[in-house]
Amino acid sequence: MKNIAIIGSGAGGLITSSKLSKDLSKEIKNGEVTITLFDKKREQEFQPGYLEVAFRGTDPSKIRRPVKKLVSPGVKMVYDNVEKVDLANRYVKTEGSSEKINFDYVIISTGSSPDYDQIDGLKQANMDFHTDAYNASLIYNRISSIKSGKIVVGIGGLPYKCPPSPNESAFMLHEHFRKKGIRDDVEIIYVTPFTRIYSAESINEVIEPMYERRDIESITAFNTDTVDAEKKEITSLEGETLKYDYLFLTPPHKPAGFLKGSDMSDEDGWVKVDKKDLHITTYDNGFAIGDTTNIPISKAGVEAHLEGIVVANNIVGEITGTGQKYKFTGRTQCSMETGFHKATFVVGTYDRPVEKIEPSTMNYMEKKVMEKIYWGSLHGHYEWLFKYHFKKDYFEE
């Protein structure tokens, strides 16, 4: 018996137990194998729907479904929350029981999430479309109500998921606005870390100049330090204040906690993975995707879906003695609206360096087609399109 436990059900821990149990189904018939998710959460949400439901009013509902109709045959559901990963001795323990429950394999997937108390004050006074649904929608209720003022938007500290959200929200919010005719009245702000406006210089070069054609103020190598709710200000590590009457900045987020001050992770959390086998680099029976890494690369979805397949493969290899090793590529491509129907891609893999590619129609109609198929993908349904697509990124053999 091989007893394989997948701790998060986001994409790719789903994903990756998708896979898994299509893979090895003779297996688990045969009482040779069980695949194990661990997670609390009963709903799942389409992260990126989040600037859907925040700078265009969609309806939070559309974008959530019930873990259980997301878990694909042969998966065991456990409804609680990892509190404990021992890979030495082989077992995880949830909060809820002192059971200890034995694998040979794990998959930590347990994603990121916003943490606020890096920043002093941010919390009270910024709304985010990175935490839920719920809270995007917020967002939307509130540039509903507004006629003019000065808005802040941007990155409010590092990292972060979805490379490309902070900018897509400043696009969405001038669109927004010139669509009820008020945009001379509402000043919009975009704030960053780094010293340009988009961290990749192809991509920087494609949206600098539509900063400056659509009159977004931009701040670079701003580190957001303090922010001031009472008195609508932030201040920067350099030293900088600014004045704001709306602030929707992306918070920089945090890894699971049990994590932290583990053996498998370095001093923030973030789980130590080999970047092209993802396992856990003193463990061999371990491995972690997605968000939860330390890989200096993206937090977006797409990375955990690869990184998934590649474990996946590499688990099945060694089960059905096929002895087959799968490499993950580094690809990523996120997907950037521009607004007006228009989106680019941000695409490059360990070995190259991200592509210049210029926002087109095309590009928003490839996006909407992802959105739509998403929830099927979960479920491996679209596997021969996504391997047609990413052709030689979708792992290296």
The other form holds:
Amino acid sequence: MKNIAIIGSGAGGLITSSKLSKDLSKEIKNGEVTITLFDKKREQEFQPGYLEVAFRGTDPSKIRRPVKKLVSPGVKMVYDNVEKVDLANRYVKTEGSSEKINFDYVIISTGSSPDYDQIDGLKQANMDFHTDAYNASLIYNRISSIKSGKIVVGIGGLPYKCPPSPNESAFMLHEHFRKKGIRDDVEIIYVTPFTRIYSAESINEVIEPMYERRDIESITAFNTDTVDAEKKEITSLEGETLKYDYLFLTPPHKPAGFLKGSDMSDEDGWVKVDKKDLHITTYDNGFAIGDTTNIPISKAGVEAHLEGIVVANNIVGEITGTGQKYKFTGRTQCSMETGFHKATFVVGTYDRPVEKIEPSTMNYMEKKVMEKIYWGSLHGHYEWLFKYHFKKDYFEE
Amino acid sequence: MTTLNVDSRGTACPGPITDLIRAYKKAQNGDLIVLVANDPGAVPDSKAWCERTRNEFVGSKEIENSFEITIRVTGKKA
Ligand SMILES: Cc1cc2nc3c(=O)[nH]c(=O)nc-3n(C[C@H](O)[C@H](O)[C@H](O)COP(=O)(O)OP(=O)(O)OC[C@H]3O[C@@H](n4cnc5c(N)ncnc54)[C@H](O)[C@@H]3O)c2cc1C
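Counterpart to the form predicted on its own, namely the form predicted in complex with its partner chain:
Then the entire complex follows, led off by the chain already shown.
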């Protein structure tokens, strides 16, 4: 009997559990394998949809689904969070419980969440479009009442998930006020700790001229240190201050609390994994995928997905004895909506630098297709399509 | 004075600069950050970052297919 524990029912956890349950359906039926997914959340949200909710007024219910509809047959869902993973002794404990739940394989896919403690005052001042659908919906009401003023938008700290999302928020704010005919009364300033508006040069070459044309001012190498919500002022680590009327910063992110201080994590709690086969350094029965890893590539759903497929395939190979071994190629594909029904993509791998892709309506339509197939993709329904789309980047044999 | 060693080998843009900025956040004026990267873009990027943030780019040298970049933290507000 082999027990597989998957922690976190987000994009990575669900895709991995679906793949495992499909490929090991015979073993599950015969009682030779169990798959258990842990997460106290009963609803999941399509996170890229937060931008639509915040800046276009999409109803939050459109981007939510109950977890019970997302879990594939053969997977047991436990609605509790995990507070301890003991890799050496192969057990997990859920919050508040002393029961040791044994595993043969564990996959940690606990994502990342905002770390407001890193920046004093940010939580009180910030209009956070980035964290959940409910808060994103409050933003739409607020921006609908803005008639004039100075908006500061951008990257509040590192790391954060979905690298293009702060740029997208600037483009979507521009579009919102342009459509309302009051863009000239609203100043938009983009701040970033990087030396370019987008950190990768090839994409920066595409969007910098767009910022200029759209009169979005940028302040690069700005390391937000504190925010004074009363004075409406942000101060950088270097002591520069910047006034705002409305603040839309993407906050720095942190991993799940139980990972900090653990021997499998770095000093900030990100899980140390092999960047190709995702096993947790020094343990061969433990894996981490998605936002929670310390791999220095984008924290994005595409990575969580492709990493999950690699890990699932390798576990299936061990259990069924085929010995198949796959590797993650480092493929990224983050869409960046540039407004007015156009988008670009940030595409690269471990071996290929980020490509220069001009914004187009076709890219925007591809992004929209992804929205449509997202929930089905968590069940593994479109793996044939992803395999076709990513070609040799899908995985390395 | 503390020396913060940051190993960014195997990561490409914006990996090394992300690692540099994260270390900088924890550093104090006077500290040294030694960043090791094998992405050649890390050298001009770190130089540009130092100029913009008023930190000191002490130098860079090539060691076994990697670049060792040394930065003195001088730009933080008191
Ligand atoms: C505004 C925005 C736009 C985005 N746009 C894109 C995009 O265009 N393309 C793209 O690829 N990605 C995008 N992303 C990023 C993408 O949503 C995430 O990178 C992806 O969801 C990561 O998957 P994950 O499984 O690692 O984490 P998540 O999907 O966040 O799931 C983590 C799960 O772990 C659970 N968990 C946490 N702690 C515990 C615990 N102790 N025990 C049990 N469970 C726990 C959480 O409840 C959560 O359900 C965007 C994100 C945002 C916010």
